[in-house]
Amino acid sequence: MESELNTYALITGGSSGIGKALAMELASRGYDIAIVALPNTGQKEVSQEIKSAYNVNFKSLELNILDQGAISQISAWVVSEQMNLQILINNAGIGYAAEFDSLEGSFISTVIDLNIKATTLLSHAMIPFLKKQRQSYILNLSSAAAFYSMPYKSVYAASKRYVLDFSSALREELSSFNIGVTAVCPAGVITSNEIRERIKAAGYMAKISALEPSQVAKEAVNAMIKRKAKIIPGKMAKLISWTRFIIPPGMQRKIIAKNFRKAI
């Protein structure tokens, strides 16, 4: 699909992992890229890679999206840079594998604030810009964890269920404005060596369903452009997700708990 002149995709957490892969994928399709990410997390490297490979504009804003006033700062940035915003990707998030009572209260708050609050408030702030377009898109990063109650990932899985349900409801509200809303629900994504080892420790199913960020990005963007409600990237992850309709919930939780005990 060809982009319009100076049509931007705004990506949170766009300097590494899935966010970087999404930036590269959209740049390859002709979209100008704007990323929001923590300071000193690879923005210069992403800029160099994109500009050397694709004839698109690139902008970055270094801030912590959880800081007071950050959402307003992003809105002001979009206005000051005169971005013709067509795509919002709420990618920034945080996960973990640990016993709930071993977590610090501050860390729990960060998971909730980043996975839920930031996604919600940035969507709210960017919708007026997206409504100006003939058609536009919101892509929210949920997770395959959203389909399960997950011991040792209880807050993370619940936060991603929120993202999935929020996306579904918002999709209906915004349909009359021709704004598509898609939730992407990947299983394990190999974003670092640490994550690779954690996936291996979680067992066979986790290992065979894990994907590289570039594959997740390609399938996610395809689904977004087609205005699908949700996408589970990867054939094995899709297949495994169907087991939730076959295996009783209590047994699911026992299996998940057994596997994640190995990863903590």
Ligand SMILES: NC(=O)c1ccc[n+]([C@@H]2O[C@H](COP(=O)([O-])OP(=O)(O)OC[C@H]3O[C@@H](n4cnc5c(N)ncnc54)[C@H](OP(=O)(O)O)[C@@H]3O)[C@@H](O)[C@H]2O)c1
The other form holds:
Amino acid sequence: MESELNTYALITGGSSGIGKALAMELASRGYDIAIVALPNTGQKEVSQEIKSAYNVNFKSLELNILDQGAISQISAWVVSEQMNLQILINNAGIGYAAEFDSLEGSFISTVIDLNIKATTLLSHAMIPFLKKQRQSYILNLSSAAAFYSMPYKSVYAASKRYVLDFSSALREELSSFNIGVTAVCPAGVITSNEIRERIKAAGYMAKISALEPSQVAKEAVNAMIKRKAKIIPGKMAKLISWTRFIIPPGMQRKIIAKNFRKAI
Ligand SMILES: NC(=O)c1ccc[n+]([C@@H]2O[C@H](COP(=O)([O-])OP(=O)(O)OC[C@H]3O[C@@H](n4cnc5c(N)ncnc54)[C@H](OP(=O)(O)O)[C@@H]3O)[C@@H](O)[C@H]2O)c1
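Mind pulling up the form predicted in complex with the ligand next to the form predicted alone we just looked at?
Starting with the chain above, the whole complex follows.
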């Protein structure tokens, strides 16, 4: 039996894409679900889907996690709702494909704040709750982009490298508290039509390694339960990720630049 009675999984950005798939996957395994998502982004639909399919509790908090005081608000919510928090999933994140110097400074800040700062500070705030359980888990959404320097996704790839390194360091620190920390490193995941088009434009390798959110969620949760350090979902994506050990870094950057230039 994987789950304990009435233990919650808290998922940021849980009302759509990979976050929603993770919520459905964990509900199917008997976990109660708490999602934090931007206002009016489908919380009602997720609630209905989960409640009609699974006998679990569901709570949601409409919140922009970048707002001043948002992290404290999430902590207060966990306390006031008396959640036994067993799983934290830092899923909310933002990506793009564009020339660095064409980006607005405010957009660059959002990428860093959401992908790096929110993941770090929410982990920090939730660890005291996770320590109360006999065993618990943190699952952080990194990306296969974390393995490369990525022209045209420079800030995104570097932010996901941070998530990967932060997760593996934290994993070591928290092992004595029986808190597993796993980083998920998906290649393209078809979460919207825009991403479907971006994957198509990025070429053959991107197309053959792309996955549905439900498959990513299943593999990610399996890896989290097994307390793996990281997981690259999908056989093709795993295989392709090995090229980083074979192709020299300079050549990798040129190939990536050529492919992503087509996608912008
Ligand atoms: N899709 C891919 O190809 C891919 C590949 C590798 C890694 N990833 C990573 O996987 C994660 C999920 O990606 P996705 O494609 O499923 O998501 P997405 O459709 O691009 O949407 C981003 C997610 O972040 C949430 N979010 C954005 N800004 C937020 C804010 N200020 N406060 C709270 N939540 C916010 C959104 O929440 P709402 O539900 O409230 O809108 C949404 O769930 C991200 O970290 C992404 O970088 C994605």
